[in-house]
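A single chain, nothing else alongside it, follows as structure tokens in the form predicted alone.
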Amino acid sequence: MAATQVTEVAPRRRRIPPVVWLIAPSVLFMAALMGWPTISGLIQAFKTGDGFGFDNFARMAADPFFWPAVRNTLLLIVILIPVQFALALGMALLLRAKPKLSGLYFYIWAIPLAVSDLAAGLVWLSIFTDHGYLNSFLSHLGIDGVNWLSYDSNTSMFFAVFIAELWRATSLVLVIVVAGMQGIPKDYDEAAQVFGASYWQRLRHVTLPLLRPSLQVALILRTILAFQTFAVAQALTGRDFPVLVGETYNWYVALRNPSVASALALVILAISMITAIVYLRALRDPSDKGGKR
């Protein structure tokens, strides 16, 4: 009887896929830079004298100053965000449309694209304060100059962070719709043409659909950065105008508060993450709302 010979076929070792290799890297940056700190700032928020609870979060909001930061920081998103949103679609339609030197417009709008916040709250300090060249110019004109940054009138130093900020950042949400329409085939527009539709109809009902992806993340990414506004109102206004994150630096730097700062902290992760996700829900796209297929 012959011998049955067995051979044994070692098992082979798994290999890790080469998605893994290629996400680990932003994995581990991201655990690195955002993971602990937040971990970290939870805990300090939470963190009091006799173990954990609400106590800084109770003294966050007992500070005369919060609430009138949270108002000031909504009320710059209500008002600014729209108006930038405007501006920059009738910016990005006047250069779609290709008028001569669309090209140096476009480089010129986007310049403050380049300039830092507290740079940009400097050059408007120099433009609002009371010899400033706003009061200058008025004076030439034998008008009476205002004191814009006043601090008891909540309305003119809003104006001037209102004005400064739509300056500084107006650029963003300009170049993000720029990049949109370049997407947008012009056979759409041309075939609406054709059928007799009107500018204003083929922008309703061809440009700006067409263009919803663009405005969905524009609007996400400018109401979270405007939720830090920070620089500018502190350049321009220091307290006496406060805001949500200029609350969080006073309170960690000025009063060496660091629990009461990461509970103010939390308070603004928490606004930008809602917020978010309303608008993802809101601007979905009908068509997906039917699920897979």
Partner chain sequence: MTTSDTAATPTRGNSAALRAHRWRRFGVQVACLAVTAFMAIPIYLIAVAAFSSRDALNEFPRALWPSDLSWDTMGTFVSSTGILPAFGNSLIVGVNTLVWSLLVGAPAGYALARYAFRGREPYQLFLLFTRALPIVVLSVPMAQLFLSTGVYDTTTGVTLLHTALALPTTVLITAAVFVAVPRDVEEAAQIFGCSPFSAFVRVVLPLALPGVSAASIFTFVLSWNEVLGAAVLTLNRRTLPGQVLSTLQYSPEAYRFAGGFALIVPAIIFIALMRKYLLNMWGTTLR
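Please supply the corresponding structure for the form predicted together with the partner chain (the preceding block corresponds to the form predicted alone).
So it's only the chain below, everything else dropped.
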């Protein structure tokens, strides 16, 4: 018994492999600054005056802003993401056609990648306010403007937030898709062309299947980030167009109630995780499990 213990300990004491020294700081750092807050947030969300329960969640759900926030967040994601992916794919295909100035185009199309959601919201605020550039433009054309950000018009507020998000976040998808396209050997496309496949056929049967891994990553990343949309809506509409993260911010900063804020944060975490898992399942490579399509 003692002998086996010695043989177990001795080699470890002789030399700690360099990998451990290289990896350990990052693991410790993340455990302390990500693991710990997650756990303590979990505890705080369920903690009530006496023991644990769902009081905070009940209070969260009773808030008149909660369900509109859920609806707005989900609606934004369901409508935004397909449009965004179609646009990004179109943009990437345009760049692949190698037009003149494509370098400049790529630069301009990538700028929003480094624009914060707050800045994007403010930029589009200058366009969508009552006396903003859109209404000015319409008025130059002789058309009466629309009160885009009016609190009682959910549709036009949604439209404004939608356009701002489309503008800000399409670049991320674009860059991932372009990077993915560069990884596809030209031969496949040329071979399909030799056999007489049309442009759409090649796109549908050659390019898109090969882009699958990139699209999958972009989809997961983009959806998780879309759940965090907050400052765009905040800058454009204040609290008139509530979204989930905005409500969390509000509960914490304005209402000073960290417990309900933690409960909301957990809801966001849960939805993000569920979506990511659903995506991973749904987008699993069909070659793994027979052609499902």
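We call the rigid core whatever largest set of C-alpha positions still superposes within 1.5 Å between the two forms. Positions refer to the first chain, counted from 1. Everything quoted here is computed from the prediction, not taken from an experiment.
- In a rigid-core overlay of the protein, Ala276 has its C-alpha displaced by under 2 Å between the two forms.
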